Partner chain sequence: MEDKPKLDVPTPKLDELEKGPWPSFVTEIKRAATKSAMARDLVRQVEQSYNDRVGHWKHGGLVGVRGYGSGIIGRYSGKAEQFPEVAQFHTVRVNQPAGWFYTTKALRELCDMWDRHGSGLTNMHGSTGDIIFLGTKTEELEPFFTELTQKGWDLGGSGSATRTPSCCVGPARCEMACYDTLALTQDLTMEFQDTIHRPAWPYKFKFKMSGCPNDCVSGIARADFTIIGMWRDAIRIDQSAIPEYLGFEGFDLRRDVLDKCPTKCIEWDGKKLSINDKECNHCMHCLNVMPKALRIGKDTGATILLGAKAPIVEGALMSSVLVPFMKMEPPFTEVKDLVQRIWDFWEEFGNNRERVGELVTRVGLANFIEAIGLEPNPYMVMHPRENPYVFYDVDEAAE
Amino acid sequence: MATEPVPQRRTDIGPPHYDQFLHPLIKRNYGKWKHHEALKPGVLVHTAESGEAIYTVRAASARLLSTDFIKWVCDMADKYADGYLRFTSRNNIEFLLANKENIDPLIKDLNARGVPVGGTHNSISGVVHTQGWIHCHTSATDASGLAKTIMDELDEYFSSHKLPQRVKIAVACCLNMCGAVHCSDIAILGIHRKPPYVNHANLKNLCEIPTTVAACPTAAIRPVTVDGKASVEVDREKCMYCGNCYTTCPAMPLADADNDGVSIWVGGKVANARTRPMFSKLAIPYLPNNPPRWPEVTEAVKKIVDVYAANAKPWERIGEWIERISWPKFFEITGLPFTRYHIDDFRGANKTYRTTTHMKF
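Take the sequence just shown and give its structure alone, in the form predicted together with the partner chain.
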């Protein structure tokens, strides 16, 4: 019986070289760009030393995309951008146009399909986020749903430049923080609030006990014998619900419909512009998981953005604005309660205590 020839198996070939994906105009001016400007929200023009210009139209995306949608995006790029496009680190789609005349027709077609254009300069760009209930086992909330409801609320800031500075929002559905959201202007973080449930009957079969004990950052896990079976127990006083043990040991799940939820962190940045990169700091220790639209979370995020927009000086990122007005003022004008949870009590916490009398009343 004749068989199909099996194609030779290739390994370790690496990604295709980027060179073949660059617009010819970009190739010609590679490394020779002179300056750029935003023509309007979502539209950039980069001019090269040669005088040639490439126009970028930046569009929002849901990050989770069907192949049908991507193919439609390709249709748009074929029609207006000579078949060239790219994506940004915040999941935006960028069409790269050699012809200025194509900008408005492209935007018209995008908007007609419900695709907003924006995310440039002093705007809220796409949300960096994680997998959540769509695809992960340790999630305390759903990242896609939160990103969607939050951006529905803040859409006007995506398609305008009216904020004092850019605001970067990120959502992570557990402390693993795939995508490291901890230096964002606003970070939404899924949290567990109860120690793991230990499945003593199965633990020995599913997990290696010494590795499980070693996985805990606070040494809350001890080996024990339960009903003659080797297992572990969790010291509830020491547990901070990070889920590290569950990553190592499937017999220690933490998910809990009524107690899981979301915390909100503000004032982080990674760019070095003006001030140093900063970690985000705790603004709201807990809000409930209230799908499908998390009204408590969207309302809180909207409020923080609105207060920032109304009070910050031009060019101040959220963290720079708060540093200037001081944290007590931040809590005062946002009306967010300051609680015991806002005072750090982990290693090195005393570095965050106020060792000065500089205070604003």
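Mind sharing the form predicted alone? What's above is the form predicted together with the partner chain.
Chain alone follows, minus partners and molecules.
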């Protein structure tokens, strides 16, 4: 048997432990926090049982950042926050300050750079979004561009606490929903309206047909022979425009500049405070892609937020407000048309699904 204790094994597997990145003040008071409050929009204070306090300044940020901007953010953290900052799950930047006197100078420097401060308490937080045209090969719209234009329009609700309750916005560039569009107060979802185009001449040279057929989750693809060449065809009734086939087979592109567009969904939330969690529901089935500012989409989102701000009761999320006033009333006061596309006729939409955390069995 070994007489020497075995040293702790060190590997490069997995991320480092988070505690080595915590602010020293947070480490000293870990698990011993007494309360927190919002001092003003974008500024929080957490007070520990020991009496120590840590201040958080939350600033807006795009999800896709240049190295120059990241370096500047780090310089601000070194100057005002002893080098401590973090990125939130909704792409905001939080500076962690031990010195209260540094709050206003930090905000002044952030605003001078054009970076707004806010996103706390009853406000709109940063938009969580997917890759969009900059990276994703199945995207129907540009998620980062939409997030930018929408937040430019809604800046007043980010930098203030005048909403009835917090509002979370998400953008997904296609129905694969890498973003949280299924459970956000307002969700912008890129949609394809035509099935993939099949390039029969090149498909055999670019794709493995059995793999392409197997890639479809709805069995909408089947092998065929076209002009004496092995190929595939798509059953339009079964296709759900997910783009799995294009991922496997480059001869089946899905993007269509003339038909791709944007839909808007409302009323989702994850929290089970006050009411059960909710899935987002369709509000606008189609709006055109008009980059770089998407005026139709931006106007629609602004309209929904303005009407919600004027009519909801304190602490009501958008979904809770709509359920109180009814969906017909929501469409009436927002001026949105109700169409046949709002009627859920999906054969798998079983209302007996237990989608709430209140169900314990």
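Residue numbers count along the first chain shown, from 1. Here the rigid core means the biggest group of C-alpha atoms that line up within 1.5 Å when the two forms are laid on top of each other. Everything quoted here is computed from the prediction, not taken from an experiment.
Two rigid parts move between the two forms, and the turn of the smaller against the larger, rounded to whole degrees, is 12°.
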